[in-house]
Partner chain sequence: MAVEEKVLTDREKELAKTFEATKDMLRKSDHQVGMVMDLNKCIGCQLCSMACKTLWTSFEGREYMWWNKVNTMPGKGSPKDWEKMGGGYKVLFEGKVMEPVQGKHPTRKEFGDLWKFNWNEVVNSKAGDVHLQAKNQEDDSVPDWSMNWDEDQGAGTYPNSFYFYLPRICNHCSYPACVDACPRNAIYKRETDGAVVIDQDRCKGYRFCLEACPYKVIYFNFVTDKSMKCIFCYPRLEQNVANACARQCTARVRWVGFVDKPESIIYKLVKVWKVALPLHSEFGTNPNVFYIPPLAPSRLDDSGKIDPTKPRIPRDYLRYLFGPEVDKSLEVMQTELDKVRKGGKSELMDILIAREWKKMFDIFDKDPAIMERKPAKAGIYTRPGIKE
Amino acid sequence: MANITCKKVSAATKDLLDCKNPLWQTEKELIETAATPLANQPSPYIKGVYSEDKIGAVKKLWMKSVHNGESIFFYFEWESPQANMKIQDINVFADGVALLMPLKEIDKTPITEMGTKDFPTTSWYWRPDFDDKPKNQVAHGLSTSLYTEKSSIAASSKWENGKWHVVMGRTLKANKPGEETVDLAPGGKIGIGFAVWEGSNGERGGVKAFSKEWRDLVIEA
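Could you show the structure of that chain by itself, in the form predicted alone?
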């Protein structure tokens, strides 16, 4: 699949972390998503209640990435009929969006299972009830995702006219690279995947829409 280019821009971190910045409204990349396979769900309840055609309410996710030499940013936009800010009922959960990267060799890291014991993944995970302090997660396969103790990811978000607008950012250089997250650098390249949750559709955890294949994120020098 075609590469995604993270362009270098001359702008301050505080401006790029603003989801209302007009920069985010140009040259967006369309990510088509699919339902997570029902066979991958570890919960017998989920397997008994859900059908695959119910999972994955969000079919299209628009994204864009830029960096300013010090920090990298990812903007996301998707249609959501209502803002689901938190868990409200047994059938309504918080909306969310995440990006996923392999911690080791991409060709040995299955995106559909969020890695394996030996080839884990790291993800940036935003939900509205995280108060724009996204979590950093590490997974070694299905149902193994754990939040790391610390996260240096920041975000801003807004729901307006049936759409979520979210931007997440972090310094290019990581804390604990290789264990909990990855170093990123201008001129470099890394695999990337995406996931999105529609809370009003009962989506949470592994019940979501996701990109089925890794894309290469090329970070402009």
Given for the second form:
Amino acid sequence: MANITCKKVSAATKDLLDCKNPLWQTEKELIETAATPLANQPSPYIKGVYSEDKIGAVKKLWMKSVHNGESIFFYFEWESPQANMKIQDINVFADGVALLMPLKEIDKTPITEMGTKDFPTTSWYWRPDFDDKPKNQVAHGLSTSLYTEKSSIAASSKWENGKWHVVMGRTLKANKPGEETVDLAPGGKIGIGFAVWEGSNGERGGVKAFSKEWRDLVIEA
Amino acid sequence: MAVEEKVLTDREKELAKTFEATKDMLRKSDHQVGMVMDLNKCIGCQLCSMACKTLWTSFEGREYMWWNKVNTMPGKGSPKDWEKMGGGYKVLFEGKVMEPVQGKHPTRKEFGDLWKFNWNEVVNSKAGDVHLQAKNQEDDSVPDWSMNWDEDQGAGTYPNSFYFYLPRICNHCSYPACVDACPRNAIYKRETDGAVVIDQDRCKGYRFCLEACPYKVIYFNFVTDKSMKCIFCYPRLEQNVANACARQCTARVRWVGFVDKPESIIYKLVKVWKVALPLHSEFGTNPNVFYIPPLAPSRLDDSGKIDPTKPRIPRDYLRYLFGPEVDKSLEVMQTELDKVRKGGKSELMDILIAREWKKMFDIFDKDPAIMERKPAKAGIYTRPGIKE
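What's the form predicted in complex with the partner chain like, now that we've got the form predicted alone?
Entire complex below, previous chain first.
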């Protein structure tokens, strides 16, 4: 799979965190996503009553990443017929997007299982009801992802004409490198994966669309 | 069943084994505490509901929840029409195969949303101008359902109309559909008492449990974004204090005790006398809350005379709720009742009358009022095997 390049730009963090910044409308990377396999569902209920062909309503995700030497930003855009902003009722689910990175060696970290006990992953998880404060998560395999206590990720988002536009950003340097988050350095490279949830399709948790393979994110020096 | 049969990879087979082993472990408990409720005695006063509400569900997004409620039967219950919402299991080959059944999420209005009242308007208006009105919290609509909304309804025609009360809590099932449903392994049975609890640190509010529970006794907390349910008052059980709903019951409806210890009254009622039955056992989850079915009076015939051959509550309705075993249960109770009426003695009737209140609670007979009350220590409990 081709690398994804995170270009260095000279712009202020506050401007890059704006999902309406014209920069985000320049060339983007297409990520094709697929349904999470039922075989990987830790819940016998989900395995038994859900169908894989109905999971993963979002098939295409466009993304772009840049950094300004201090912070790194990820922009996402995808089609969603309605904005599922908040959980107003028990049968209502919010939309969402996330990126996943390995905390250790990429070749020992299965993306389809969100890592393993010894090779965990970290993810940035955005939902419209998180009030532009995406959660940082750590997972040691399927069913284990937990929000970390503090997340330094910020976001901005809008839904317009059937499309979500979301940008998430964080300082390149991590607050708890290795344990909960990864240090991202200009000139470096890290594996990256993605997931999208379509709330109106009842998608939440492991019922989602995801990128089946790691891509390399190359951070320009 | 979902999708066509797929050929699994070795890794997928390995994962499936691990997942099954984890669920087996989360379902396991060394002991099981259960509850029996006598529907012949319940007067629908809701003291149990209020005891539970005061203790557990009065704040932080729990206000609309009723971990304990008393429904009037026949009725749609709460959430409205919960018996038709699916979930639970199709039990095949004598329980060797448990096929999960797709369930539906109840809505907050079906449970009965939290109501807002126009107190200020009433207080600040001229007498008679404004009347007190309730509105649903979420969208200001006028409520059309809530806990025991249909309490005056009942069924049948005069003079043979009837109703009875059905108190409901989580059944703390031996094969809980919610445990199976949770993709995060956040729900488990406690080893010491078999109470089914949701780990609030692991729960992320995905609500698969609300879908899968056939009794629809799990609620979603809109404030904390997590699912919550009756915890069987486990902090009380740990101190040998019976559940709040049981102690508060003015009609001596509820017994608490070990289902798996022959000396316990629960064991006697469920396994020896076999008069206490689970609700909708066909859901396949093996509840540990049992009911003594109502031995209602007989019908009156057209001339207004009692016809002892016909029960007031149609037997089919009781079979629908409690299964075919209800026939035997009612027969045993009638026999024992007749024995006592003729001046004889009956162990069963002595248990059901419950002359000695404290004996209803097995070892859980401590009075919470005389206990030393230290503030609870913050502690984190991790069920073995679920971390990492």
